[in-house]
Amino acid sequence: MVLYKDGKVYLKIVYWGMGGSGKTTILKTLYKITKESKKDIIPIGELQIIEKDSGATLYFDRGLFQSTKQKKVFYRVYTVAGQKGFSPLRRKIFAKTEDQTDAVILVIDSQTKFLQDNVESLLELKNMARNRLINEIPMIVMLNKRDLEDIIDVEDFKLVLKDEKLWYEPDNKLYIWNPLIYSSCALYEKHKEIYRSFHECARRTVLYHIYGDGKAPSEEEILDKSIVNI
């Protein structure tokens, strides 16, 4: 749910995924990239990381980022604890009545041995979103840990999305909003697609808000409103 405060717009983006998929590392790397390099999105303040001694997220991680082109637009970025016992906390972070999620980045542990765990995480997300994924909540997919061996094929995970009706054919108006699938590595030393995937998610979130009044806009709606705004 878009938050308006003091003339500013705050959009909520959540990194979702199974425990150990790399969500916290991705957020830390995103923060470091945007802090040290000139980007369209910059961090505001410090990250809030709540984790166990093992490094696993205990509750959530959180950061605030700002668009440098639209300075009144801010992104409140969260990760959720992925362990199975933290489902109530995930619901609180993702679907809190007065502070619902505007967009989601699904982080997948690419190791084939975790395929079923990834699918279960996706199913929980789908159930929690209540048929709003893609139609109202833009979704980006990150196949993380691509630097490892024995990993899930991109096309195979696309089949998972199709099975769960989260992938549309060209004759569907939601086809242009199919989740982009990024092959990523979260480690800062090897970082791959960390910023680009977040930037695309942020871009889609703004388009949903401006052109679709909170829903996936059609190409015609984007064109019509763009012409009006000229």
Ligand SMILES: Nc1nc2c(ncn2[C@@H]2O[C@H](COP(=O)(O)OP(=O)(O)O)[C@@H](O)[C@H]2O)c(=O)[nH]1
Second form
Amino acid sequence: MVLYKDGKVYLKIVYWGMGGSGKTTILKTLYKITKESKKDIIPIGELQIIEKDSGATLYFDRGLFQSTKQKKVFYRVYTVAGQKGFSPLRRKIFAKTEDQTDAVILVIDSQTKFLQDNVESLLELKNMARNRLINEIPMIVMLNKRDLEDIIDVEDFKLVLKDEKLWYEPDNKLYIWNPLIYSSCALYEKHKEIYRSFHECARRTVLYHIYGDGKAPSEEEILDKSIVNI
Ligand SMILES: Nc1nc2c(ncn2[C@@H]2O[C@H](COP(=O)(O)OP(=O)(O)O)[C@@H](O)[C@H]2O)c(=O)[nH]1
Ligand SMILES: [Mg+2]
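What would the structure be for the form predicted together with the ligand, rather than the form predicted alone?
Now the full complex is given, and it begins with the chain already shown.
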């Protein structure tokens, strides 16, 4: 949920995906990249990584980032625990009534053998978002682990999105908000598309917030967006 505090805006972005798809690794790599080099966002404080074997009862990670161009804009970034038994916890992170998610990044484990698990994770997300994906909640997709062999074809995953009604044709005004699909690698040594995908998600989140009043803005509504440097 968009929170306002002392003139600052806090937007909530969630990395969603099956267990082991790379969400925690992505968040750690994003943190390192934005800490070590000059980017449009910087991390504030440390990441909170709560792993299963830590004995903690809460299984999620979170981090806070700040826009360096719009210093009043902050991003509260979460990952969910992907394992099947953690659905109630995911609901708590994603759809808590007083703290709804503003944007989602779906992280897919690209290995072909996990296609069905990925689809199940997407179905759960759809169910929790109650028809608000894309039209109210901007969505980005990462086909992660592209460094591995035997991986899902990008076009095939696009078909999954089409089947799930998460892909609009050019005649639809939501067409411009179709999820961008990034082919990523989260491992820090060979990281790929980690910063770029987050940046695009953050950009969309701000546009939905500023121009759409919490909904996908039309092209006309954002036409003069060039004057706003996000
Ligand atoms: N080869 C490869 N391994 C990855 C990549 N991203 C994550 N991993 C590995 O996948 C495993 C699960 O990653 P993790 O971030 O814990 O997944 P999470 O459950 O989604 O948070 C770890 O061993 C990571 O090192 C990637 O892009 N390529
Ligand atoms: Mg994790």
